[in-house]
Every structure is written in structure tokens, then in C-alpha cells.
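Just the one chain here, laid out as C-alpha cells, in the form predicted alone.
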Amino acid sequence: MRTKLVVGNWKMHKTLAEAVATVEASLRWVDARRDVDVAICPPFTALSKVRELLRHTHIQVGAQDVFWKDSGAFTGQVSPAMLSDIGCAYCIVGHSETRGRFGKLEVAESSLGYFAESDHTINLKIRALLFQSINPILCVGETEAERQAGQTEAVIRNQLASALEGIDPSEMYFFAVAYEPVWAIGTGNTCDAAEANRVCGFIRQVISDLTDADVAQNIRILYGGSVKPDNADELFRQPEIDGGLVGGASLDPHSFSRIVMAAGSNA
């Protein structure tokens, strides 16, 4: 059976001192659930201090994302190695922020072209992962419009199959994929837990093609995209749904505190 993972991205969010503060006040309940796996990713200037935090817990660290050179001439970007180093055991790789897609658009849309995440580069930061030890955990998901459309199937399959090309299935036990609708992200919508579960189930059966069976039972799918501590439990209690990665809810340490419950009774 897949143990649960619960993931809490804070994306740019935090100063020093207030994630002290946040791991400190969830740390007592969060790390008494030991039958779920749990990450916190915070920001780059944070890494190193939550990990000192956690060190002596179950709780993982995990980045947001990273460049897939070790060294070089490329100013403002933080490598495998130096993601290693700290003891990062996740990262976050391809999440729709990134890819430049939006559920709720905050930067005048003239800046998109800032966000230049590809299907390419995404393909490049797994391999660089995977030869640090570093668990991806890959994002996939649909626009509001492309699931009007009828797409979402067809636009998930081709992220999958993209991030996917070239990696040798025996590295990829512990990969995570976490299905997040953009429609659903930061915009306080949360897809339908049925329906999650059955896109949940498509990545699998579409990993189960890609790779093979015994790979796609073990990784473990979750579901990002407005997950509160009010739908958690509805959620992780859906058989293809495997945990969460949580996004403004993990910046609350009771309602993550809550999330973590959540995944437990459901474990």
C-alpha cells in the first residue's frame, strides 16, 4: 500500500524568522503522524534553516525548483548539487507557475514570457535530480479553457510522456506526480474529489503505458489545487489520490497541521 505524502509548497512566501516561526508551530503534531510522509518546501533563502529544524523528525525538505547544471555561468540559479548539499530529499519540477499558466493571474500578462518553463527543460531538471538522489515530484495539469475543450486527457498525456522520455523506469519508485487543474490554483476552486480521482487514475494508467505496471503502483499521484483542510479528507479518501501537494493552506500551520490529520485517517 502507497503511504500518503503531504507536501506543502509556500511558493514566495516567508521571511527567515517567519518560517522559523510556521515549522516551530506545526512541528509537534505534524511529526507525531508518522504513517504519513511529509515535505515542506520553502523558499531558496529558507532551505537550509527548516532543514536544520527538521533534522531530527520525519519531515522532509523539499525545493521549489532548480536548474539541471551543477555549476556554471548561470546567474540566480540553484543546482542538484547545491540542493544535495543542503539535504533536500524533494523538488517540485514543472508546476504550472513555472510553465507560465496561471488558475489566477497576479503579473500584468505583457510578463508571461518571464515564466519559460518548457516540456524540455522540465525533462532535463528530472535527469539532474535523479542523479543528485532527489525525489521530483512533477506537476501536470489542464487549463480552465483546455478542460472546456475536452483536452485535458490529451494535454496531461503529452506533459507526462515529455517529462518522462528517457528515463530509465527503475528510477522512478520514488517519483511523485501531482495532478493540479490550473483552474484550481490560488483561485479557491478544488476539482470535484470524483473527478480528481479519475484524472489521478489516468496518470497512472498513462505511466503504466509509458513505463510499466509495477511502476505505476507504486508512484504515488497526489492532488494539488485548493487543497483545505475542509476538503482534505474527502479527497485522501479516493483510492488513486495519494496525498497533496498544498499550497496557501501550508502556510498556516494549523490548517496544515489539520491536512497532515487528515492524511493519516485516511493512510
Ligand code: 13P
Second form
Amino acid sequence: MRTKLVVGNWKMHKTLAEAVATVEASLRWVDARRDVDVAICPPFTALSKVRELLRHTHIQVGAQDVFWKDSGAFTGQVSPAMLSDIGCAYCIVGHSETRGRFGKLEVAESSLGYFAESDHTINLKIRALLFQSINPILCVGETEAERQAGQTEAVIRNQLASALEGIDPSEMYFFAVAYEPVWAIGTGNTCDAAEANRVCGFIRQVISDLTDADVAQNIRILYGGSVKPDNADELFRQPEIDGGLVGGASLDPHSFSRIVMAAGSNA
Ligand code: 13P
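Coords for the form predicted together with the ligand, given the form predicted alone:
First the chain shown before, then all remaining chains and molecules of the complex.
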């Protein structure tokens, strides 16, 4: 039996004061749902403060990205050791907004890549996180064009195979994988629950092929992409979906609490 996991990815939102207000507004409701694992991933600037506020609760904090070296001349980067030092339990890796092929400024004439995360750097980040006992949340998912071309399974299989290359299966019990179809992120265009369940089941099968059946049965596979209070219940009722990676709706304390409640009622 896998415990449901709901993760709020705040992306580049909230000042410190806003972060504190959001956590304080949802704390009582979310912390009451002890049958659901919950994590909040604020921007780096609020990580330490949010962790301090949540210290005596079961809610954990996660980072949205990481660099793979422990320290050094890497201007602007944050290491797994630094995340571990402030009590980070999770870290998102391979989000479609940080993978290189989407990391372009959204103006027609620009070809400026601003993150350029590759399959190889995703693998390096996962190894470095595991070394610090931080649980990676590995994001995979296809674009609209790839779905139209019937490539969903091939894209996801490749993403998983390169991200997990050389990782010891025994370390994968601490993983979560998030299926985030790119076309569903921030669009309000949620993937149909049955289809999300099918793809999450496919991801579990690929993990089983790449590692072993026991790991695949234990690993948590989340769905992300326009999860809202109104659709969370149906998504979390699906047998292959073990929770959600929530963007926009996690910014509002009331919406996020309702999503956590939905996971609890389907625990
Ligand atoms: P939305 O919930 O805003 O669609 O974002 C999903 C996401 O990218 C979470 O990582």
C-alpha cells in the first residue's frame, strides 16, 4: 500500500511574507491529514523560513532544482549538501520548465536557452541528491506534438532510462516520479483521469523493466498538470496515481488544503 504524496510546486512565486502567510493559512488543515505525505517546494529564498514554520508538522519541504556538485565556483547554483543542511526532504528534477528543450525565453525571436537541463545533467542531479539522502521527484512527460505523433510512450521510456542510468535499485525506494504532460501544465487542460492512470501504469512497468518489480510496486507515481480541487478526487481515485505535483493551485492555501483532503479520502 503506497501512501499518497501531494507536493506543491510554487515555481517563481511568493515573497517571504507571502510564503509565510500561505503556509500559516493552510497549516492546520494540511497537518491534520496525517495519512497523506505532503511537501511544499517554495523558491530558494523562502526554503529555510518555510522549513522553520513546518518543523513540528508532518509537512516537508522540497527544492525546485539543484546543481550536482557539493561546492565550488558555480555562480548562482545551490548544492544538494546545502539543501540537506536546511532540512530539505525532496527536490524536483527534470521539470519541463527546466529541461533544455523547453528552456527558451517565450519571445518569438529569442533562441536563448535559460536552463538547458539535459538527460545527462538530470542523472547527475539524481545521483547527487541520493548521496545526500534527499528524495528526487523526477518529472517526465510528453509535449502536445509528441502525443499527436504517437510518441508518448517512447519519450517517457527514454526519459526514464537516461535519468535512472547507473542508479542502484535499492536507492529508488525513496524516489517519486511525476507524470507531467507538458500540454497540461498551467493550461487548465487536465489529462483525462483514465488516461493519466494508463500512463502512470506504463511508467511503473518501465521502472519494473529497468530495475525490479518490487521497486516498481513501491515507488510513488504522481500526476501533475492543472490539478485542481475539482479534479483531484477523480485523479487520486485511480489505482496507479499515488498523488499530485501541484503548481498553480498550490499557491492558494484553500485550494491546496482541499487537494490534500482529496488525497486523504482516497488514501
Ligand atoms: P499547474 O498545476 O499550474 O498546471 O503546474 C503543474 C506543474 O508544473 C507542477 O510541477
